[in-house]
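Only one chain is given next, in structure tokens, and it is the form predicted on its own.
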Amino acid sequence: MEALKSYFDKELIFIEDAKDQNEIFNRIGKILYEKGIVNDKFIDALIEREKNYPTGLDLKPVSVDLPNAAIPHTETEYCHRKHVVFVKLEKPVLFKNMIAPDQELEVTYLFFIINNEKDSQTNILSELMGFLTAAENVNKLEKLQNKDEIYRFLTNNIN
């Protein structure tokens, strides 16, 4: 598998307000399916599979004070390539908790796993789930401000 870095562009780094869960999957949604990332099943995809499995991190056994975050994907037959989407919500929004369903979390951080390969899908979340579980990490990502400053942090401090 090639770097998971390899993975971040500038352009599907997003700051985002958005009122829930469905209106962002559909602003993002339509934003990869234009630039022809994702297929046009991408987005109904993504909200039924987000129903039956969630994705919503708890990182307060990391640390008390870190926002959440989510890791939404889909099966890969709805991707064209492979990428790491980045949304980070201006205000959080509720995500059930992939650990115990039954529980919602505000989640302030996205990272979308587009990938059109079966067999990198576990690897590029353990990657992910590693990066979030580092305090520090998610730490820094709260003082970044702008999409420039977010890409260039996740870049450097992702494998």
The other form holds:
Amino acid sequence: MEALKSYFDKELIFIEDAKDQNEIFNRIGKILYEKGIVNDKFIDALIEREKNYPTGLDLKPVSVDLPNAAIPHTETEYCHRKHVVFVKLEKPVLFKNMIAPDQELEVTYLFFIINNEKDSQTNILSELMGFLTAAENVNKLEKLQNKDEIYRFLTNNIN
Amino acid sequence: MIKILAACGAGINSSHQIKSAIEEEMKERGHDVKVDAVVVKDINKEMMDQYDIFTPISKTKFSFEVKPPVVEAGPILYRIPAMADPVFDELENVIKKLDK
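Next up, the form predicted together with the partner chain. The previous block was the form predicted on its own.
The complete assembly is shown below, putting the previous chain first.
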């Protein structure tokens, strides 16, 4: 099994300011398309997918004062490679809660899951969940303000 | 044996995680269950009717009436007992009521 940490890339760590989900999806989607990581239908697929199956993760059950995260993704046919693209938002944007889609969440951390293999053996979601449900990891991300530090922290703390 | 249908949107295999978590936990609790994991858009009425329990990630709408009892299983994905245990408890209650 490939290690999840190998999915992170120094060039795919972002600190961004966006007014809403649409803006950040379009911005990151365009970068991924230009790098040849996804195809030209990725952005539409990402937006549509998020509407039908939202990916916001409420981290309150882990610890009440944690900022929330989301794991936007598409079906495999829109992706050419495997990556986890990390985005820290300077101010949160609204996502719907994955497990309760009628609730809205303010989300600060995005982990775009880019996967081109239907039966990939790496359990990306469970590995990420293991990381996000440790409050000290998210608290540490809150303190990190530069991309190199974030990259190092993620790859040192995810298997 | 209790047949359970787990469902998610495609892409990151979350229904497979629900499947293995439910099978493991229910086995530990002494229940004989078999879980099939599918993507929501592949489900039709004929398929749904073959199952005893339906466990989607979250509330899911279909164009047909869902016959089996529904247990929303999304909290299992957190992999922390505070989130997962209430789902397993509810599932166990439903299994006991089915009395198979």
